[in-house]
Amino acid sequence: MPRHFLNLDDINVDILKSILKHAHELKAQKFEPPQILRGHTLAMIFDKRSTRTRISFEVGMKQLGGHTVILNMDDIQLSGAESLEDTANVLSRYVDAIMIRMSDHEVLSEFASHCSVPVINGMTDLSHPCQIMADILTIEEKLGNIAGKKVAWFGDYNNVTKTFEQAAPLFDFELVISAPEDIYADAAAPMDAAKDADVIVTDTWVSMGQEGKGIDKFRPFSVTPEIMAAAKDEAIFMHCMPIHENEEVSPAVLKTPACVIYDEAENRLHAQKAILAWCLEEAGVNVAAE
C-alpha cells in the first residue's frame, strides 16, 4: 500500500509530528541539503496555475536529488479519453510519486487508490494539506509548540479552513473562525476572534474558479491593524497567499513585523521536502541526512 498524503486526518498525528520533525531538519540544512532523494522521480500535474506549489515541490525534489516531469492536464489523457484506473497505472511505471493540484478532491481520491506510487495532495477544492504542514512549521518557528495556541481565522470558509479544522485536534490548538454566518454557522465575531490571538490567519476570498463572486459581505472580516491589537504581543499574521491588499488585509498589516508570509512560503519548500521523504521512505529513501 503505497503512503498517499491526501487528507491530513488520514495519517496519525505522531507521524506528521514526525514529518514536522523532519522538515525542521532539512531547513537547517538548505544549503547542504542531503541527497536522500537520488534516482527518484516526482511527477507534477496542474489543473490550476500555481506558483508556490510548482516552484517549492521541483525546487525541493531536486534539492534532495531527485527529478520532476511537470504536467498540465491537457498533456495527459487524466481528462480525456483514457480512465483513470489506466493513467494511474501507467503513471505508476513511469515515476516514483505523483503530486496533484486539481479542483476534484474525489477524483484526486480515486486516482491514488488506482496508483502503486504515493498520490501527494498539492492541493483541491476541499483540502490543502501541505499548506497547513507549512502553517504548522512557521507557527513553531516563531511561537513554540503549536499544543494550546490559538489560532483565529478570518474571512471566507475554504480548503485551508477545512484543513485547519482537520488540523486542530490533532495537534490540540484552539481555532476560532470569524466569517459571514451564511457560510459558517457557529462563526465568531472579528474582535472576539482575534482576542487573545497567537495567529491571526486569512486567504483570499476569491478562489481560482471562483472569478466573479461578490466580496461584500467579507469586508467585516478583513484583518486590520485594530484585529492585530486585539491579538497576543507577540502574535503573527499568516496568509498563503496571492495577496490583494484592502480586502482580506489591510497593507499596513503587511509592513508590521508580526507578519511573517514569507516565512510561511519558504516553509512549503522544507515542509514538502519531508512529506515526499516520508512518501518514498518504503521506496528505499533514507530519511535520516547523510
Contents of the next structure:
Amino acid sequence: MPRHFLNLDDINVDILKSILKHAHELKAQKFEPPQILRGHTLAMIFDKRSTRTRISFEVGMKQLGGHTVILNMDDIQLSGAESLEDTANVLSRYVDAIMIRMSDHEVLSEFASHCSVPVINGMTDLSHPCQIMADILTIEEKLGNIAGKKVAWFGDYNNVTKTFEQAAPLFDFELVISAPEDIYADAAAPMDAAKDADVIVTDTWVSMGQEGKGIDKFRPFSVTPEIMAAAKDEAIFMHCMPIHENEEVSPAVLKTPACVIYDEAENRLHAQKAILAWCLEEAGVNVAAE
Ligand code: CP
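Taking the form predicted on its own as the starting point, write out the structure of the form predicted in complex with ligand CP.
Whole complex next, starting from this chain.
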C-alpha cells in the first residue's frame, strides 16, 4: 500500500517524530535544499480555497527539485462526470503523489483507497494533519520538546481542534479545550484553560462552508491580552490563519512577541517537504540526502 498521510493517528508516532526531525533539517537547509524530489510530480486537488496549503506545497515541491500540477475540482471530470475510482487510477499513472483538500473525509479516504501513489490530506472537515505537523514543528522550535507542555485551545471545536486531539496522546502533551459547552461538553472556562499554558491557540469561528453561522456564543472564548497574561511568561500564541481580528483574537495579541503565526505559516513549507519525502521514500526518494 502506498504511504498515505491522511490522519496523524493512522501513522506510528516514531514515524511522525522522524518526519518532524527531517522537517527541522530541511528548514536549516532552506537556502540550499537537497534535490531529493527531482523527477517527482505532485498533483494538488482543491474543492475549497487556500493560500498557505496551496503555496507551501507548490514551493516545497519545487525547492526539492519536483514539479506540481494544480487541479481545481470544478476543472476536472471528478466534479460529476467521472468516478472517484477512475480518477484515482488515472492520476496514479501520471503523478507520483496527490494532495487533496476536500470537505468529506470519507470521500478522501475512498479516493486514497483507489490510488497506487501516496495521498496527502490537505484538510477535510475532520482533520488537518499537515497543519498540526507544522504547529508541532513551531512549538519545538520555540519551546523545545512538546512532551509535557500545556496547549490551550480557544473557540470553535473544528477539524484543527480534532487533529490536536489526535496529536496530544501521540506526542504526550496536555490539551485543554475552552469552547461553548453545546459544542464541546468537557470544555474548560477560558481563564482555567489559559492558566500556566505554554501555548495559546485558536482558529476562525466560521470555517469554510459554514458561512452565515452565528458567532455570538464564541465571544467569551476570544484570545485577549488577559488570556495571554494568564499563560506562562514565555507562552506563544498560534493560529493557523486566516485570522479574523476582533473575533477569535484581539489585535493587541497579534502585535506581541508571543505571536508566532508567521513562523507557523512558514513551517507548513518545511513540515510538508518532510511529509512528501516520507510519502515518496518507497518511490526512491533518499530522505537522508544532504
Ligand atoms: N491554514 C491553512 O490551511 O491555510 P489555507 O486555508 O490558506 O491553506
